[in-house]
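Here we start with a single chain on its own, the form predicted on its own, put down as structure tokens.
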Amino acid sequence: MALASGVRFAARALLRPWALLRGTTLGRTEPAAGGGGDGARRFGSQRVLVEPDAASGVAVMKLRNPPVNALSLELLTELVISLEKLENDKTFRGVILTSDCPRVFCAGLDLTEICGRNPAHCAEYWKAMQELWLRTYLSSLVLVAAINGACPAGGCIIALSCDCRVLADNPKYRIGLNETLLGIIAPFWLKDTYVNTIGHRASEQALQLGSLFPPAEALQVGLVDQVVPEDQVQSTALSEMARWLAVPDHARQLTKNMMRKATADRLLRQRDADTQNFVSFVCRDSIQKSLQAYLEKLRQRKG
């Protein structure tokens, strides 16, 4: 079938030697509590756990780079190597994408990974985003994003990348894209992605403005497909997952790929040249002062 072809094209096409990381240890395995067969044994790495459950097919990905899952190269590369481990074992089917630190689902990109780096590093930062977004915009896998505290930027980035959100029902835990706040702007495919998702004037209102929305808000205006409350918000991935599962993989994978592609293409075309624009604008003078002031500002409150 055409997608099949091409979803594997598409993979073999997205992992780049930057992936390997030295010290990586996504073989190990671990009994979960209570024991079991291979259905309860744990697989991961340092900053992300992954908990399956063979019998139904679905997986639980936990993000723990503490303290907020700040979206470090390291974090990003064994994120993609996770999934890619999922998608090569054809007893899963479906991810379910959560936090494994209170409070946060993710606090978006590690701004130390582009404030004083080299534009080598900062190539080498933003080539691991685009390919956790390709990895997740494109997987075969369904993705439910069980977004238990707050999401901004990066976070937000994971979660449209996910086929369904679930989001907790507490007023800090705001969900959005914030760069144009940070002095920095959202790269066209995130763009592309948020007007798949909330509409064209939505999008040129909330990303000007750098929105973060609560989550009433966020429902309202499409960001996300459930609010629930936080004690809720597992059992509920679960449920939305059952009711994607009901539908036959194959119909369901080339639905999304045709609904996904064009978007997709976009930027696999012109990764390269997308890589070039964001590392010539965050190592602008400018830019750098405005990040260094901003992580100036986090490091008083934490002191």
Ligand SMILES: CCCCC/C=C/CCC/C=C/CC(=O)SCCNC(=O)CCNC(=O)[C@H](O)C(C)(C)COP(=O)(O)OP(=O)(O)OC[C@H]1O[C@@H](n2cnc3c(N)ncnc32)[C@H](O)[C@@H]1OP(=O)(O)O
The other form holds:
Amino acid sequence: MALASGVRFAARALLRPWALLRGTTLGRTEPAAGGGGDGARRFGSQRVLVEPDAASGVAVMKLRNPPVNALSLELLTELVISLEKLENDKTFRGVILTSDCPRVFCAGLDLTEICGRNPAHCAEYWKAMQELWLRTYLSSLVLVAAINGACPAGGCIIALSCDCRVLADNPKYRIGLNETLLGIIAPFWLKDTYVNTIGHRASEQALQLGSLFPPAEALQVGLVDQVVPEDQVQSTALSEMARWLAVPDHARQLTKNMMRKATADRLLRQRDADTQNFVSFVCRDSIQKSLQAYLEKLRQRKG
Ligand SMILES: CCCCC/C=C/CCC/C=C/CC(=O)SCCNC(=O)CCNC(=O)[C@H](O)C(C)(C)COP(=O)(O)OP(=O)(O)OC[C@H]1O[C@@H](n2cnc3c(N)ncnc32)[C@H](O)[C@@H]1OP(=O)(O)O
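Form predicted together with the named molecule, following the form predicted on its own:
Next comes the full complex, and the chain you just saw is listed first.
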């Protein structure tokens, strides 16, 4: 499913050379763990490890930005590049998105990218976040989120952009859009994604309360599709992938587009305004103070 040319252009304009080259091994392949035949060669970058299996047409894409897979500008950029590479390789029909970091799937926005940063950087950062959401939400591939750790805020939205979600049954692995707890708010396209997944009333309540749902409640409210023991998350994601790949791609892709295009178009129509709203909102002194206080609290938790 081709993204609007504007988005593709934005992606290319965004993917500045330095972001690609900084410590990455883009394009370099290495044998996947356990060897494997042709097509089993890993590729990716410093922060995204892709383990493709050409025989099944399924790749496992692992976020590898320790300690918590915070969505730094580089991680956002490398995720978009890795996804685009798999979408352009017709060998692949599905991607399992998971974490290489223990206990955390993705901690959401990297708050150091917006705390104490100038408006130009915040704008560039937010465009990268928009791009990753558009790329995952509209992907022609089947995307299954194998959620093997905590999944707050931006991590939750990446998981919700996938076609289905398998969550490890660990009470510490909570998932949800908790922005209000940081003194900020989710932009409309995060809200829309939530509403499209769990409905309006559940979203209205969960967004205002900044709810982070433990697995049983996440399943009950519909945020995730399956909750399984931690050591069965990857195998369950593979089984779920097989279920989706049993459907002819073209019919499934057209249906996915029918279901999601209106939501994505809403952002595409007002992408610049959304960026300006984000920058003027997060650069307010009061918001900067809230975010700094929140980061401080996070850092002191270990003390
Ligand atoms: C009107 C128009 C409005 C326009 C729209 C405006 C919108 C604003 C943006 C809206 C969207 C926001 C989406 C977001 O993603 S905001 C970020 C929300 N994320 C969180 O709340 C998660 C915070 N982190 C945690 O809860 C925990 O770290 C954990 C993920 C549960 C993992 O816990 P644990 O394993 O115990 O690890 P630590 O807590 O000790 O963290 C280790 C290390 O990492 C730092 N860190 C954690 N999360 C982040 C983060 N999101 N960004 C940056 N850094 C993070 C943490 O401070 C520790 O650092 P040190 O090792 O240096 O202490």
